[in-house]
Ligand code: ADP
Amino acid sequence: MRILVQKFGGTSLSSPQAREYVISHIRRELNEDYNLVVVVSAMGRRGEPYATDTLLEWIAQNGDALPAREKDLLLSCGEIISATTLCSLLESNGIASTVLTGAQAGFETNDHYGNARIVDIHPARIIEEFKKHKVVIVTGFQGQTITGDITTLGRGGSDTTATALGAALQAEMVDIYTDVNGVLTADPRIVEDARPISHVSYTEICNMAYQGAKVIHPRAVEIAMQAQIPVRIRSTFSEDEGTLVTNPEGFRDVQSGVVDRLVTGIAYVSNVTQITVDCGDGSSNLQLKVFKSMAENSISVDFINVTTTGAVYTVFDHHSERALSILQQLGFRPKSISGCAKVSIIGGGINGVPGIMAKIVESLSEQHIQILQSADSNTTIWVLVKKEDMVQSLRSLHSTFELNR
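Would you pass me the chain only, in the form predicted on its own?
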């Protein structure tokens, strides 16, 4: 049984014209004799009637006191509207289809409402519908607890639904359709000569997603990587193949030179504050106090450098005032730089290659850009710069590593 999972995001379903493209993609794969699972998100974006953010705003305007369990019940409505709309359109085009909610598709989750984790998937109902030669439309973003309560999987949850079903069904491929034609070397709104990437590894795309690229949710990539299911990131509005996400061995012979590239792409996260906490006497529990206080107050920390006498880390700008106040109450005298940006240089070829950091420093120095902080892993180097230097940093590094070629 040849199985393909297609996932269509909110912009892919938000207009009659867009939905025609969706139908054409479904028809094409049916002609290739695939059994199709089509995962859908809520239609549109903030401000449009059925978008998830619109539903959240509705609650904010009506008491703003809906419990987490009931909020998940409301948020599940957007995907149901998308799925039933698509089902009607497919049927009118002579394509037999059926709709399954996340629960009906077999998603069992924990009860962490708003950001539930998948415990197990039981896709037997989907297999039965395949035997009836139907396209199975599944509402993304949804699951159900063992006691029958509806849950949602958090931001990017429809991507997670798609790759999880791909894994459970041992699909040949998962196609993630969005409004961009695959993964690019940088944000094209900032770097005009950013170019499409034809192939990328699971690790690289996961790092790019974590560091600000929004083409796919990193949680979805991790599931695909564990199950070794290839993923394509494609444009709804094009027939192009987009970007293939798999292990390097999966595309070693497809495009010469791809495996040997040093840097795959540049990503960024803006609006962060750097916090420095210093203790000159070398107090051994400084780090414990600092990071425990952040955790207890639900403040996410990132870009962490720890020394024997202190700690440097970042928080989002909107958390900075509270974070500094907490540290001051503990008796520390923190220093901060607000309005920063974390720039990430990502590539599977970085590991073990000398001179990469030197090239980064040289590139930014030539533009008179100060590096406030840096860190690295085997596939990523991060530098913190002032937000006003972010655009030039991205453009300069993109050019330095010849990503425009």
Contents of the next structure:
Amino acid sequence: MRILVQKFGGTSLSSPQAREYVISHIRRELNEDYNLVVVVSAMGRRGEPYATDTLLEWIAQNGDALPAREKDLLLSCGEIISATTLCSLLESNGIASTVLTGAQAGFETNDHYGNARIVDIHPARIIEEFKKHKVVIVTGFQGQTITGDITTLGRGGSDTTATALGAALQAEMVDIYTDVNGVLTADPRIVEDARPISHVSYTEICNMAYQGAKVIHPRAVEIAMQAQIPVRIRSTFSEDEGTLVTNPEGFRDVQSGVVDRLVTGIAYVSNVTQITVDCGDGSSNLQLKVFKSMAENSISVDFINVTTTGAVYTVFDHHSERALSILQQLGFRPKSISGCAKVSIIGGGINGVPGIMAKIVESLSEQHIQILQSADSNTTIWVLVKKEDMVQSLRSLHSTFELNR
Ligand code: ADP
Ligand code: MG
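Now show me the form predicted in complex with adenosine-5'-diphosphate (ADP), since the one above was the form predicted on its own.
And the full complex, kicking off with our chain again.
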């Protein structure tokens, strides 16, 4: 049985013209004799009638006291509206289809409302519908606990629905349709000459996604990687094939130059605060105290450098006030710089290649941009800059590594 999973994001479903494109992608793959699962997100973005953010605002306007379980019940409506809209359009185009909610599609999750984890998938119902020659539209982002309560999977949850179904059904491919032509070398909203990348490895796209490139959710990539299902990220509004995500072995033959690529892309996370804590003589107990206190207060920390005399790390700006006051209560005198951005230079090819950090420092210092902190792993180099330098940093590094070519 040839199975293909297609996922359409919010902007891909938000207007009649967009939905025409969606139907044409569905029709094309049906002509290729695929059994199709079509995963949909809620239509549109913040401010539009049935978008998830709009539903959240609606709750906020009405006291904001809705318990987490009931909030998930409401949030699950956005996908039901877009799925039934698409079903109606397909039927009027002579394409037989049916809608399954996350629960009906077999998604069993834990009861962590708002950010539930998939525990198991039982896709038998989908297979039954294939036998009736129907396109199976599945509402993304949803699951159900063992006790039958509706849950949602968190931000980017529909991406996870798509790759999890791809894995459970052993699909040939998962196509993630969005409003850009695939994974680009940088966020096109900031770097105008960002270019689509034809192939990336699961690891590279996962790193990019964790470092802020929101084109696909990193959890979705991890699931695809574990199951070794190829993923394609592509535009709803064109026939271009977009970006293919596989293991590096999967594209070595396809395009020889690719493995020689040094840097694949640049991503960023903004609105973070750098905190520096002096631990005096460097007693590790004090450093332990710092990180334990953050963990106990559910403040996630990132970009951690521990030195002999203290620690430097970042928290999100919206956590910084709380983090600083906790440290002060413990007797520390923390210093902080708020409004920073973490810029990540990502590439499977940078491992062990000398001179990359020198290139980064040169590129930024030519622009008079101060590096507040840096770190590296074998696939990523991170630099922390002030927020006002972020745009210039991204553009400068993008051209230094010739990503626009
Ligand atoms: P969808 O609603 O289809 O899930 P998203 O907004 O989640 O769409 O993801 C697509 C957006 O991701 C693009 O419009 C783009 O602005 C943003 N983006 C950020 N970084 C990148 C990148 N490196 N490549 C492509 N898109 C990116
Ligand atoms: Mg998305």
